[in-house]
Amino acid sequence: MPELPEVEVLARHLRPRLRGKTIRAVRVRRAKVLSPTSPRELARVLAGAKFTDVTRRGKYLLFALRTRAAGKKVVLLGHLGMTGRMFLARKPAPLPKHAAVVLELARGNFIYEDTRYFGRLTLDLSAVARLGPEPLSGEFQAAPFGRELKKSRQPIKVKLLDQTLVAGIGNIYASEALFRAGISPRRAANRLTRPQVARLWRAIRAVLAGAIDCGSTIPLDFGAGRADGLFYFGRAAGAPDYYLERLRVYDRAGKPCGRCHFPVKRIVQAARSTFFCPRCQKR
């Protein structure tokens, strides 16, 4: 599932490309995805917009909009789940076989695909009500971050992936910010000393402000044609275009650590992969 780093690479990419155009048709073909809005509502209410910006909150993409009644001003909400892109395409291409919803501009299709559908497209804002700081704002601060750690007895990889304590991070960010801060991911989020959670603090803004740096391994090109294979990923201006992300320990298991030559380790939590150098990262 895309994190941070990879929706926010999506929403600058989007950005100037909607930014001025105005939908002229709404069409959905998977109903699911715009859970509580219906499709009728979502069609009264775009058709006629014009998009104004595009930006990010925690993992949700947030397509702000003005309304051609009275100029109201809407923001659309967007989350990729575990299958989903959101990208332009021209008119004459065919719609892709899973094409959630597609919105029709003046010189192409901004188009949602899903091929699972889990992922969302609606006028409902109430997820991101629930969101924690944002972690690269001046909003995520190292004090209350530790503080609110203290209430926890979880460990802290399973507690950092609660994302009302801070927004965006998901599995491969929180095993990469352990690492970097060389904190143990099963140590009880309420037992890390005042240093550690200075260096989780910083390792998490270090990490996330990394990779969007970076971008990642496919860029954003959808063209006619292309089976890019991958759904969310983008790239920094200038980069290869296969770069690889610099993951240090994220599906890394056996692989030496670049520390200390010592194979990483994976154990499951909470369900999830967790990826950690037993020697670098001592309980």
Given for the second form:
Amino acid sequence: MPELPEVEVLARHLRPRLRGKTIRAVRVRRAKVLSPTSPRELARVLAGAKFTDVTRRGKYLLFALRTRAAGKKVVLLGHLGMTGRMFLARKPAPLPKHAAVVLELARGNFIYEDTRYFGRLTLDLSAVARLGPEPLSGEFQAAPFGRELKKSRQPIKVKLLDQTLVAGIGNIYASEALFRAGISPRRAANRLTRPQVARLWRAIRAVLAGAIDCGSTIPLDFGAGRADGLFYFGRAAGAPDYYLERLRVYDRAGKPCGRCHFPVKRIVQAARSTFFCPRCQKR
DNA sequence: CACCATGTTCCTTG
DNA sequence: CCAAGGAACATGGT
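Please could you give me the other form, the form predicted together with the DNA, since above is the form predicted on its own?
Up next: the whole complex, starting with the chain shown before.
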């Protein structure tokens, strides 16, 4: 469940639940997800450490901790890849099949499970340094965004997935933002007009903020069952109706565009699906 | 069996 | 050197 909004909602969910908790033991079942940190190193640093905060940067989770020994600050970096989930579970509950890392706490376990193991839980923070501006913060501004776009001839949809341009947009919200801005996903980044850049800048922020709102209505009770599908494609029981069809084009090939009823089209760009309305997004 | 999947990195090509 | 494209990673669903 991993683009910026999903990670943001998860960070808000975990923050109050992890703060003040101490790690008793570290169990690594799939060392690959720690890379380049070793299981020994992770256990050495985290054993006895206490969570002080959980924040987000792009699609990354940052777990701030204070170590037992020297009281030094450390940051543990998490990324969900395509299929990762991080959640708290009761101690006796059986581990999921693809549990990659278990952090044992006093009363429960913090579990990182990931079917495809594309995600990360590591002490290596280098990936964060490469990220572009946070789209929902003041560091993301339309003018520099437009200047960056001018440097690339890639289709705008593909360019939006570049995490150095702006952090946190993934395959779903790239299509959604372009639909909202009325821009064709095939348009070369450097050929967007100034009004288009301005509309896209606003659309990115609106789409991401709206998704965070929606996600905040959904119980993230991963330990009890599968709630991740809900996150993208549904809504919590009792949530307002306008959350029903949150995604306007993604995964809706052949269905009528909500604005003009023309069928939504699926194309492939950089080996990934793009969805758009050929009538509302002509250029 | 074939194809598809919310992501990132690495290698190759031009 | 750089931009762009594609494969690889690994597992499961349809």
